[in-house]
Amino acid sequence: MKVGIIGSGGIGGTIGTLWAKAGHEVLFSSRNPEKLSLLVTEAGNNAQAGTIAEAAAFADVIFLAVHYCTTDDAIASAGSLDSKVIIDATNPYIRADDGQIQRVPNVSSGLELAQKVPHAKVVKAYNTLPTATFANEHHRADPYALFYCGDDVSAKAIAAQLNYR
């Protein structure tokens, strides 16, 4: 499968990984693609960088792994989601004023992409564990529940099978 990476720090470069390592041709994405030379390396030769549009235009399936504050920014950067599936690892967290992260109240930050993207298919997943389970315990054999949800049945099994063992 073709994945489209978009927000390429820990939890998207370690995932992307695993998927380029497991089989799948992906396209690490950022707003300086050419500072994602190592990653490229470390994930082998099914991965390769490129800018948020391409990634989005090379992809069959999106996965959102930016800052919650920088959404907006990346679906504009990503141009035409429409029919997408978008995987969303996002959380609705803020830097206060004072420095300290806090959850953003009374926030979906899977529902309001849905509403920000409406022609595309979004399912809320690897948004519950820490970057370090992730790339330290994959290859478990007893894994890990990974929650997953959305309302497009299709998108959701395309979600459950792209694995990365």
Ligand SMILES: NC(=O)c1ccc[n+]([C@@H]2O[C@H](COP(=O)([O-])OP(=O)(O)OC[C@H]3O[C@@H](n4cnc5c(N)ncnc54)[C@H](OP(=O)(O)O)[C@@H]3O)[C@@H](O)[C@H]2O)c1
Given for the second form:
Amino acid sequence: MKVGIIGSGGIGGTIGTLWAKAGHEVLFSSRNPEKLSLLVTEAGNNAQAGTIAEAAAFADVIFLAVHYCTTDDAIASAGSLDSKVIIDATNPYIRADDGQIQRVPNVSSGLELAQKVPHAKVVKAYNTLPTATFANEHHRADPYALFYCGDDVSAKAIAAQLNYR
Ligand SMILES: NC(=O)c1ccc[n+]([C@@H]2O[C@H](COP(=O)([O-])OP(=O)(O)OC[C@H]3O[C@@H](n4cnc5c(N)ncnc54)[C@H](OP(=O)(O)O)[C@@H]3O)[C@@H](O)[C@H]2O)c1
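What about the form predicted in complex with the named molecule, after the form predicted alone?
Up next: the whole complex, starting with the chain shown before.
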């Protein structure tokens, strides 16, 4: 599977690396792709780096892992996402005026994303566990559960089989 990572930070870098090491072709993207050289080296031969638009053009599946408040920027930078499967790991948290992280009330970031890119196939997943669990416990004998949801049956099947065990 060809996977484009949009938001190659904590969760995007971790999951993309697991997928690359499991044999998937992974293009990590950044607004500054040159800073991803160490990540690409660590992820191995199936990994490369590029711009956000390059990741979108390359991939069958997009892994969206940016902060909620930068989702619109990321989508705009991606260009067309028509027919792409987007696995959306974002959570609707923002930094409030007092500096505290707060959940945005009454918002489903997955539903919002699906409305913003109506010709893509959005699957919400990977947002319910912390990065450290994916990084450190991905091969434990008693596997953790990952929840996913979306409206497109075929996209959910792809998300379910895109594993790294
Ligand atoms: N951390 C967790 O444990 C965890 C677990 C599950 C889900 N999540 C969710 O995953 C998302 C990312 O969390 P994270 O902890 O991985 O954050 P992070 O390490 O800060 O990574 C966010 C990435 O977003 C990119 N970015 C920033 N501004 C952007 C913009 N304007 N346009 C496009 N890309 C932009 C940055 O890439 P460049 O600067 O290289 O462009 C950065 O690598 C959040 O929505 C969070 O709620 C986090």
